[in-house]
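Take a look at this one chain, the form predicted on its own, written out in structure tokens.
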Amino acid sequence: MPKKDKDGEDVKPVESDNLSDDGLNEVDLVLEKLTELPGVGEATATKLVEYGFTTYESLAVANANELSAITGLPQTLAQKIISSARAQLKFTIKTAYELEQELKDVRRITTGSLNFNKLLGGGVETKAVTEFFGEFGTGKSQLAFQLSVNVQLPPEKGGLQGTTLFIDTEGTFVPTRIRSMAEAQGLNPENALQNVYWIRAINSDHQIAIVEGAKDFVQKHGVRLIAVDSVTSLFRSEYPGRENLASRQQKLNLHLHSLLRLAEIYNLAVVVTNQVMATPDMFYGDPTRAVGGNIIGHTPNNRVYLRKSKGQKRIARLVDSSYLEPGEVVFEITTQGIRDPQE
């Protein structure tokens, strides 16, 4: 007779040869962690964990429909499942003095100039999206590499000794630059390059599932950068036209929160880049702006408008952040990466 579980529902046996000091495997481990939730038993469990739900931080990024579509589980049951899980990792109500404690785990990643560095309060920052727009050649991609670079250089240097999940929409992505980034920071070329993982999104909706399906991998790869260049691309070619708008706008949304969830739970940076579009009815001022509208105005922590200078001079200007002033510098994308300029 197949094996009952306290809800009387039939437990499906799961077999792992990695044994533990008391004897269990990997899975059964896991298993056991998902039971302590409420409503949890071993064949929810089991259930949950064959679809990739291993951590108590993938339910908690979860939403209750898509879960319940995925498993099979009741809508209801899916809900408490997620509410249980954020209660574990304490996203409850709290007072602003355990949120600021909470806070100092903020970390942040040297942009490898201490200009820019300064203009965003000491390095592009974890827990946190941050989005890099302008016209083609202003640096994004740029960044986005240097980025993926220093985010593997130890805390002292301005790293988090982390690797980078790189998405790349547009075929930009170019190893050979994050080549010689690494060597200019001193790092093996060869090791920072196994500490990149690509990946070429070929559609808004393949970009909308990577970063859906990305809650393992972050925590089996050590993921501390998440770079996606550029992060409209797409979903701008695939949606054209005023009748595609709210459309267009709605799974960009939902695309953009899924970033920043995985960003605040598991403590890491999200880099996105964006293009640029002018508006004609602009008779003062810059007439660009970013691609998007109000969904990629407001969801982003912090916004860097990037345009050309001389040479290879570029101005980043903080146009928008919840509690950093707006603010302006000078860098330089030189052979090495991102650099203050040198007069």
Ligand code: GTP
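Numbering follows the first chain given and starts at 1. Under this definition, the rigid core comprises the largest set of C-alpha atoms superposing within 1.5 Å between the forms. Computed from a predicted model, the values in this text were never measured in an experiment. First, how it differs from the form predicted in complex with the ligand.
The Cα shift for L306 between these two forms, taken after rigid core superposition, is smaller than 2 angstroms. Core-aligned CA deviation for A64 between these two forms: 2 Å or greater. Relative to the superposed core, A316 shifts its CA atom by less than 2 Å between these two forms.
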Given for the second form:
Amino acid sequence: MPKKDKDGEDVKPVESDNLSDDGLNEVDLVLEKLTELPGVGEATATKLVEYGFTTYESLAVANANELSAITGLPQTLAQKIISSARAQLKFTIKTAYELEQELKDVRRITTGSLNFNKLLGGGVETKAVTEFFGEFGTGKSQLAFQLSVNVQLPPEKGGLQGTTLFIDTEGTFVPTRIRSMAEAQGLNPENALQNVYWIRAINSDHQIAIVEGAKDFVQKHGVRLIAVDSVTSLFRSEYPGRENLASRQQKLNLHLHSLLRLAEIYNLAVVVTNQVMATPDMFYGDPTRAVGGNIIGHTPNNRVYLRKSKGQKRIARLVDSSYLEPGEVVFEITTQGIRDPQE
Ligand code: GTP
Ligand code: MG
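Mind sharing the form predicted in complex with the ligand? What's above is the form predicted on its own.
Up next: the whole complex, starting with the chain shown before.
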């Protein structure tokens, strides 16, 4: 007869795969790790796990208000847990020298257009989140596809010899486009397609969970680019209107912070796309403040506003970069992919 637990449910035998060397299963291991944080007992740890806070990283990037609201833990305790998680991860004071050393590790992926690369200080950088935003058809997805191919190139050709994790939230990923872009770059198209790991996110919680759980995958498969196309659409549809703005913003910020953490820890590039609508206001005010344009707030390190020009030409404008010069360049979407304008 199968064993019953205290609620009378059948106790499932634990799969041996889930056992560590000490005979603990994965949940026990997570609980054990969390209870190492000062202020976290077994009951608190169980509650954190229940709400998806299974790593120090997820706690370190949380804010006390939200952690308390989600888990029901008192705010002071939430703050203490967050601080302990940060201390564990050594979110500590650094010297400028150390910081300079870390920045030396930053690598860049070519966009395929020299103009565009120049705008970005050489290409899309690692250890950072780069946002492409603009209205429909401005080339946001095309840029994500192109970078998924280009990241595979050897360094002398502007790549990182890495793979891509492509998180598709709209179902607009086109494998044949990857194939033609790869061919145009002189890559073996089959290999290039094998090096792009695609996952469809079905809702915003799933999207968040994919990123929270991506750490091992990223390490195992040599991921050097994570693309999220689009990062905002599921959040927009699930949290519509002004009344949901605050919770939407909080969730999205947390999500972007976990992406940034992955970028920093694994020295990879994160590219996110964000559709914004052109409105009549754009003719009067700053177009980069268009409806929904500010949904992301200030997490991305580099924000690039895209707009249409003649034919397949597009204009990219760098906004809000912490250290690059603001500016504008023209590029073109060609059969080969993203390129400098032909004439
Ligand atoms: P939304 O996702 O709707 O917000 O738009 P987006 O900004 O992602 O637009 P996308 O990157 O899909 O760009 C669309 C543009 O790229 C279109 O105007 C097409 O002209 C061009 N394009 C897309 N696929 C191809 C292709 O296979 N060959 C060529 N030459 N152009 C393409
Ligand atoms: Mg798109």
